[in-house]
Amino acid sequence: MELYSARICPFAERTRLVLVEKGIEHEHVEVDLSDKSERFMEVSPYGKVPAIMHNGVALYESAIINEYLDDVFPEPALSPADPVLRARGRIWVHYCDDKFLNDYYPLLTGSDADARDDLRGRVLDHFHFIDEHGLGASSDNGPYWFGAAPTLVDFAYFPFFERLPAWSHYRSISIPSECRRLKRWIAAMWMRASVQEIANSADYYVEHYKGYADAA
């Protein structure tokens, strides 16, 4: 298996975390997103990371890759056995990509101060929604989205919270004190060996997201 990835990319980190959690052997190919190779573009026609080549098959889009990995390498399972919970997990990943990130990234990159104030409020609303309706549904059974063990949902969200120090530094956004479940979840994720193996420092993100914030 070949993994095409970029260190800065949270979507690529999603798949890197799953590969490490499952102990899947692979060749890591670091992609220069400013100078994409022909080989990379063959594997990833969108020109985005992550992408994998496995047994002659190219796959891209992090959520799709991660479901594939969970199907082909079933141990340890990173999806609930219950079909209803699996469907809910897909809904939460969709919420991340279609709702949360549509406010989270513009908060950093937007240039209009009034718009940023509105986005800051919306991001805080997302934090409360995740705390109450996501993690709150299983808070009695463990710190993760579906209880005692992490799933693809946890690995879909965590890379964006790992990068929160850049948002805190440039846009003064942080986890509200009342979002206790969300804080517990972040702490539990930081304890995982896969996260510790891959994670970058807060200073790394402050430095590497400076261009996005300063351009706004």
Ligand SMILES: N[C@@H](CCC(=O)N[C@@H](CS)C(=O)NCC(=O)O)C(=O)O
Given for the second form:
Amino acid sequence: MELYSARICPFAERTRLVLVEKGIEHEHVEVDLSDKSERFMEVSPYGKVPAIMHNGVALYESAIINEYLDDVFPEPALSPADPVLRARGRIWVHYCDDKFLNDYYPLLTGSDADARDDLRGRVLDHFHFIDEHGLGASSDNGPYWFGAAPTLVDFAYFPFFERLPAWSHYRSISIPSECRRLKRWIAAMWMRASVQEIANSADYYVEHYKGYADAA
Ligand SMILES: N[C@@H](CCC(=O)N[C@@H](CS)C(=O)NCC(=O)O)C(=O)O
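Go ahead and give the structure of the form predicted in complex with the ligand, now that the form predicted on its own is out.
In what comes next, the whole complex appears, and the chain from above leads the way.
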């Protein structure tokens, strides 16, 4: 197993977390995204991290890689057994990629001050929506999306919440106090050994996102 990754990349981190959670041995290839090798472009035709090469098969797109890893390395299972919950989990990963991130990143990188106020409101709406309809729907018996044990959904979202200190620093946004489930989820995720092994400090993100935030 080869993993093509970049330290700053939240999508690559999704896959790194799953590799550690499952104890999958792999070779870590750190990619310089400003100087992509031919080998990397073969494994990752979109030119994006993460990508993996496993048994001669190249795969890319973090959500798809993570489902593959859960299929091929079933222990510990990182998807609910119930097909309905599995489908709901996929909807939540799609929500992250298709809705939440469409407002979250522009809030940091967008240039217009009015647009920024609008985006801040939308991101706060996402926090409330996740708290009520994501964690609120199924986390009665534990802090994670589907209760007592973490699943691919938790690892899909966490890297973006790990980076929240940069948004707080540059865009004055934080988790509203009434989003208690979301706060409990973030705290539970920080306790995991995989997160402690991989996560970067708040200062790291403040420093590394400075260029994006200042350019706006
Ligand atoms: N949808 C992709 C997004 C991956 C992505 O955007 N990766 C960024 C780094 S965070 C990247 O490799 N960018 C390089 C480029 O676009 O040239 C996934 O989930 O894997």
